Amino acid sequence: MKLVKLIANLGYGSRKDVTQLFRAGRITDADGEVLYADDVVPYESIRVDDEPLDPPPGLTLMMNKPLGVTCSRKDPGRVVYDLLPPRYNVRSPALSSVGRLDRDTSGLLLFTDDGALLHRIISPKVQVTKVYEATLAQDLRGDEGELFASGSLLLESETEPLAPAVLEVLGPRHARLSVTEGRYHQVRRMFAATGNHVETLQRISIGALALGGLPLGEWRTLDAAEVAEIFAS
């Protein structure tokens, strides 16, 4: 791929804009030598204004999504894409969130520009486990774990029972829930089916990939080994 198209696809501007960057001598190699649009150089040696290029296509990243932001590109309020560098919003191929967390749920959110990877993660056939921690408005009754694990729980207005899920009680009103599906507001609706209400909800892991110590509202890129953790049990 020509350098102009490559750099434009990363969101540094239109092809015309990137051509102007070349003409201004702002695109160099790692040694500071000015590059030209028809040069052939390793990706990792390219610099724009002395800074390495953003990650190439095949980008996957994780975010610790805060409350109050929406997993959407268009919303009257704040959206998750506002937390990423502006260039990331105009990359080609586009960077998309892998599934959603609602405005009132925080925690681990993935993004990728790899369509095949995105579909593999969300595919019902793959059954990637998502783990949530919830605080509840009322004490647990005691039979929620058996109900959630039964594979017979039918959510309101649905005709297909939920797949078995694993509940770990952390306190009278504090629980950890592992699910392999991604139905609309699933965790909240599961507790609602028991007569309870979720007050706070955080996703802490996807597969074996954990949120860890990533600060709220921050993000980081994932390497190949970390992407593989998504599919580890």
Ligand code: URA
Contents of the next structure:
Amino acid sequence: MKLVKLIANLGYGSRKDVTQLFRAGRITDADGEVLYADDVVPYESIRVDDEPLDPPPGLTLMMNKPLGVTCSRKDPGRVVYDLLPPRYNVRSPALSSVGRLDRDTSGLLLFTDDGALLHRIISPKVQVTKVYEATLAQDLRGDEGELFASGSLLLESETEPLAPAVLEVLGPRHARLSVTEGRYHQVRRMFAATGNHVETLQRISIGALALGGLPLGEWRTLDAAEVAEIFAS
Ligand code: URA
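What's the form predicted in complex with the ligand like, now that we've got the form predicted on its own?
All chains and molecules follow, beginning with the one already shown.
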């Protein structure tokens, strides 16, 4: 791909803007030699204003989503995309969140510009396990684990029962729930079906990829081994 197009696709501006950057000598190699639009150089050696280029397409990252931000592009309030560098929101191919977390759910949220990867993660056929920790308004009854594991729990206004899910009790009002589906408000509706109410909800892992110590509101890119962890159980 021509350098102008490659750099424009990374969100550095229109092709016209990037042509201007070349003309102004702001695009160089690692030794500071000015590059021209037709040059063929390794990706890693390209600099814009002395800074290495953003990661190439094939970008996947994880965020520790805070409360109060929406997984949407056009919500009038704060959206998860506002937490990424502005350039990441005008890349082509576009970087999208992998599924969604509710505004009032925190925790592990993935983003990728790889459409095939995105579909593989959310595909019901692949059954990637998502683990959530919930605090509840009322004490657990004691029969929730059995009900969630049964594969016969039908959520309100749905016709297909939920796939079996695993409940781990962490305290009287504190539980960890592992699910393989991604239905609308699934975890909240599962506890609602037992007469309870989720007060706080956090996603802590997707497959074998855990949130770890990533601070709330922060994000980092994933390498290939970490992407592979999503599909390891
Ligand atoms: N289940 C929910 O209820 N909310 C989320 O954000 C994710 C899973």
